[in-house]
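First comes one chain, alone, set out as structure tokens in the form predicted alone.
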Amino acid sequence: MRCPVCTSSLYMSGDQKSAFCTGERRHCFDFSRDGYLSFPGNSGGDSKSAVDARRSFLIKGYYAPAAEAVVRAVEKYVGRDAAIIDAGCGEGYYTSMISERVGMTIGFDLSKFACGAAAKLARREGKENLLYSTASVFELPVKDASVDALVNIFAPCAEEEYTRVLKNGGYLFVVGAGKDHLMGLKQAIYDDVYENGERADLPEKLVHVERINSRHEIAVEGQDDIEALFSMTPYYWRTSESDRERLKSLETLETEIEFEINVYKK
């Protein structure tokens, strides 16, 4: 990693409670009580309630088959001793799975609530090869050409920044919604539904290696889990109250989940 202020190399303190740089000013940054590295100037991202809802939904395994497809894609192209970044890691669900197959994993997210939840999970699991830090995906505190791979799962794809931090020959995994992702959810809410289009921010300059589709049928049980899933989607913010009421009558929601995994090489 590098200092977000002066770009000098960043190192851990002996007590593992802070990080400092080798620049002239010796900038120092503290770890939070939850265990993530906190940098100044980073704020925003998901709220605590949004993080809690997503975490409670994901830990029940609804997305596990598609998440495993992402992990297998990483394993296919990246070695066990690789250093990998999860840009826009959220509460660390996917990051934690990936860290079990590679050498060092660093998750970055703008939300301090997401980083806090992720760091606490890593601590409970005893994962010493996993680090979380607050940062924007468009300005990563990472040295040029220093990581073997980067995953970007349902987060903004900052191609220029990702290309900067990847080694030559490194891989980028961009994960987005397939055409039928959450079709059952949309059908439960709206009269007219459409297939999802392709991500508009896919890389244009990196070499496209492979497209992997992972599609599964799931049944979401209970109002709490249905509401948690709904809150994870962009529809949550643009659905009328009358359409929202349709979900409240359901105790089981059957829907497709479909991940589109695009693999690129620098």
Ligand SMILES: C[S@@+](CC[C@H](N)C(=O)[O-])C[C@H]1O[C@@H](n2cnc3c(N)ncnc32)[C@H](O)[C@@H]1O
The other form holds:
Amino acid sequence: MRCPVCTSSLYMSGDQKSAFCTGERRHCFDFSRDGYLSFPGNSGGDSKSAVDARRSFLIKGYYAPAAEAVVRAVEKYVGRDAAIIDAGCGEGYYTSMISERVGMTIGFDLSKFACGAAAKLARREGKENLLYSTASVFELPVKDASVDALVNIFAPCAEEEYTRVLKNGGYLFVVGAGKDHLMGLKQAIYDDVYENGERADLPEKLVHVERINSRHEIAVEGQDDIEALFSMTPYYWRTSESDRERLKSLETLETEIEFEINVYKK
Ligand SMILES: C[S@@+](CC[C@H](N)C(=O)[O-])C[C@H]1O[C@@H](n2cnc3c(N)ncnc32)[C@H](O)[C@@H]1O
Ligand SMILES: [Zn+2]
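Output the form predicted together with the ligand next; the form predicted alone has already been displayed.
Okay, now the whole complex, with that chain kicking things off.
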């Protein structure tokens, strides 16, 4: 990693409680109580309630088959000793799986709540090759050409910054919604339903290597899980009270999930 202030190399202190840079000013950054590396000036990203809802939904395993497809895609291109970044990692569901199966993994997210939830779990599980830090994906505290791979899952894609930190020959995995992702959820709420369009921020300059589609039918059981899934979607904020009521009458929600995994090479 590099210092977000002066870009000199960053090292962990012996007691693992802080990180310091080798620049003239020896900038020092502390780990939070939850165990993520906290850099100043980063705020925003997901709220605590959004983070809690995503964690409670994802740990039930509803997205596990699609998550498995993401990890397999990474394994196909990246060796076990790789250095890998999860940019916009949220509360670390995919980050944790990647760290178990690939190499040294760092998750960056703007949200201190997301990094806090992710780091707490990593500590509880004793994961030593996994680190979380607050940072914007548009300004990563990472040296030029230093990582083997970067995954970007349902979070903003910053092509220029990702290209800067990737080694030559490194891989970028951009994961977004396929055209039928959450179709059943949309049909339960709205009268007129459209397919999802392509992500608008897909990389344009990196070499496109492969597109992998992972599509599954899931049944979401009970109001708590249905509400948690709904709150993870952009529809949550744009749906009227009367349309929300339709969802509240369901015991089970059957829906497609569809991830598009686009692989790029630097
Ligand atoms: C929809 S969530 C996806 C989280 C995780 N990748 C997943 O799929 O479960 C988007 C995440 O991106 C984060 N985020 C949004 N803008 C960001 C930025 N500019 N830099 C870093 N993280 C950002 C949010 O805080 C949130 O955790
Ligand atoms: Zn510095």
